[in-house]
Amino acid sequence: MFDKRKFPKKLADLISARKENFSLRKLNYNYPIIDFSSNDYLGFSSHGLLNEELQSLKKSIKVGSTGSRLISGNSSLFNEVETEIATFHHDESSLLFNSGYDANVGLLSSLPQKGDLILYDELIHASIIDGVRLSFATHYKFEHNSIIDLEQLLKRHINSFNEIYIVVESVYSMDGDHSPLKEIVALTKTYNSNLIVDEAHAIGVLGQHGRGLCNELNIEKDCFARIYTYGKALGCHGASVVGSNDLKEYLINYARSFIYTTAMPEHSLLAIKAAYILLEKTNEIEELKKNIEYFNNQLNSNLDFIESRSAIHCILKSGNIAVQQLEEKLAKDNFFVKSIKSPTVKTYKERIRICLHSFNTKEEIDNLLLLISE
């Protein structure tokens, strides 16, 4: 029997508008063979490295966790893994969340209070924006990576709010560029504010043993909180907020995305533990860095790439149709790259987003750049 429920016209019009400007999202699973798109920068997931490490940790585990961590889902394994994460990232404590989205929404929605101010980079990840919107704090965005714009906002509002939180990504997911973290740290000290850094695209790529950009710049202790996501270079799932013992205690009591959700199963915890063990002994980080350097050295000056020394590289190509056509052209030659269209990015800032991996060969890089230049 056919479903006769009526779909609201306003919603149907929104879908139609997406179709008309070639921005309609669809799920796919038939990916081209040569991977220049996934966030599996070190091959921990796709090349089985994580699975091999995980086998050595396997023991009799529960398939499900049976409840939230505050009810029945907590275990000694959670405490063990969180302690190891905090030690690895040189801080007092960490708190695991089911995903990077949950971590960012939980942290930003609960931490800043009414009477506080959040200043965030205009290109910050959507999960942080959603958390900011759920907060009772006042919030303003500043121009991307602009120390000047950020300081002007700080000067204007320094005496009007109780606490000020500055929120940035260390490596931006759509541009691949770095945040000027040292300069921002200097501002936090001048204007007595708190720095929150999302290291989602820096962990496993930058810093000693892939500890991230904050580690590389030696500013870990200058951050109020750092967020590490495990669905990218670490090849598994979940995320943690790293910071002080006081911060962990607060989030356990007030972060709704932590309190009101089923805890991740033990298999996920062991995968995170295995990924951190791998970080300290793998040579994949060095292989990735070699590929990043090689890619940058091979770039044609005629191609409009955003400057980046991360694993993410983007070539700007205006228009949703244009980037879609380029994605399809590359797919015919078995290259898996994704077009990023508006409204995900600004209109006229559409792009092809290329993610480099430790397992990409120089020949693959050469052929990809050749096809793009044609």
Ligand SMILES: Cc1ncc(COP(=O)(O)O)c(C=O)c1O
Contents of the next structure:
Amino acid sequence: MFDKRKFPKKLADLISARKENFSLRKLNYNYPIIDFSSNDYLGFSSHGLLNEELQSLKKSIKVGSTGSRLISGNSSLFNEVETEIATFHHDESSLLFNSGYDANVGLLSSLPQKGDLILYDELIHASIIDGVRLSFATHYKFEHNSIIDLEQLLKRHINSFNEIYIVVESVYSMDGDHSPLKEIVALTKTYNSNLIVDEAHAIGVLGQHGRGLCNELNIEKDCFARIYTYGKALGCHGASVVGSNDLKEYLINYARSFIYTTAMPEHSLLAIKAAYILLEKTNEIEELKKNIEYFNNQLNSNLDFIESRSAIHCILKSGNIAVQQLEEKLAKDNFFVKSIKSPTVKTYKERIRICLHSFNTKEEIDNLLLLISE
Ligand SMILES: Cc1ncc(COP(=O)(O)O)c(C=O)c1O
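Having looked at the form predicted alone, could you now put up the form predicted in complex with the named molecule?
Full assembly next; the chain just shown is listed first.
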């Protein structure tokens, strides 16, 4: 008899292949205690002060938002929080999305048109790749952080397209290194192109009060759009696209991941508002910076690491099995550190990815590095 629920063989083979090369993804919840893995860089997700701030903002709020923002889900609170976000990031406006994934897919799929060109860093986040794939614009990737490669592409294509968009992360999520943003801004001026910067891993870590790398480098006004996500250092959920009023109006009209989804609930909005308030008061950013400096000073030159002054640090170790074994060994000593395997990263570039936090102790850092070096 025909079995309606029989899983297609082609798909089952894909899962078997993942099992064979030790790259099968699985959901876990039983995390080791010492956190060197989450994106909660400042410990905001369970921070007493953030909770206090949130409680003081909560009046009588609705649990659900009842609809998309263009139907019944909007409120004056959205307006208030978006105005505060734009002010904090020194720009005209901001538009909230339910996640960074939604923000990137909505922005990249709707903004660049047929006849436009998107140039993006080869290590760009999957959410941007997915947005680019949905767009009708032509797109090419350039070598990671290579100004030379980017300039060659710009020279070659400058006269063949209407608009050119250059898309980068300020801090790369898998390598933890910075984008050469100053040099890229110079190229946007020479080649009349638009810069889009995803600041997911820079907010809360870099810049004045954690405003991000664009703030640190004083290039906020040189960006066409910036993306700030709230599920990482801010310990909440959601994201915003920051830019001009024209950009906001356009996205409200054309970004499908904004239009066709239920608005975030007021609780999430207030959590974002409270996290921004706390950013201006907290000493966690300083504590995180101290830990980043300490970690870099303790790094042993025998280790093959990627230089980073962000919260993300990678120690390379070739092979999926090798990094998986190291992850398991560290977990036995209660260290929560994730191995990053191919195909998420290139083969032979497998790694242990260490996320530093404000709340990690020096002793924890010492012990972790000792275990990895053994
Ligand atoms: C660079 C970057 N952009 C966007 C996202 C997506 O953000 P969110 O988790 O809020 O969907 C991530 C998350 O992994 C990221 O690392």
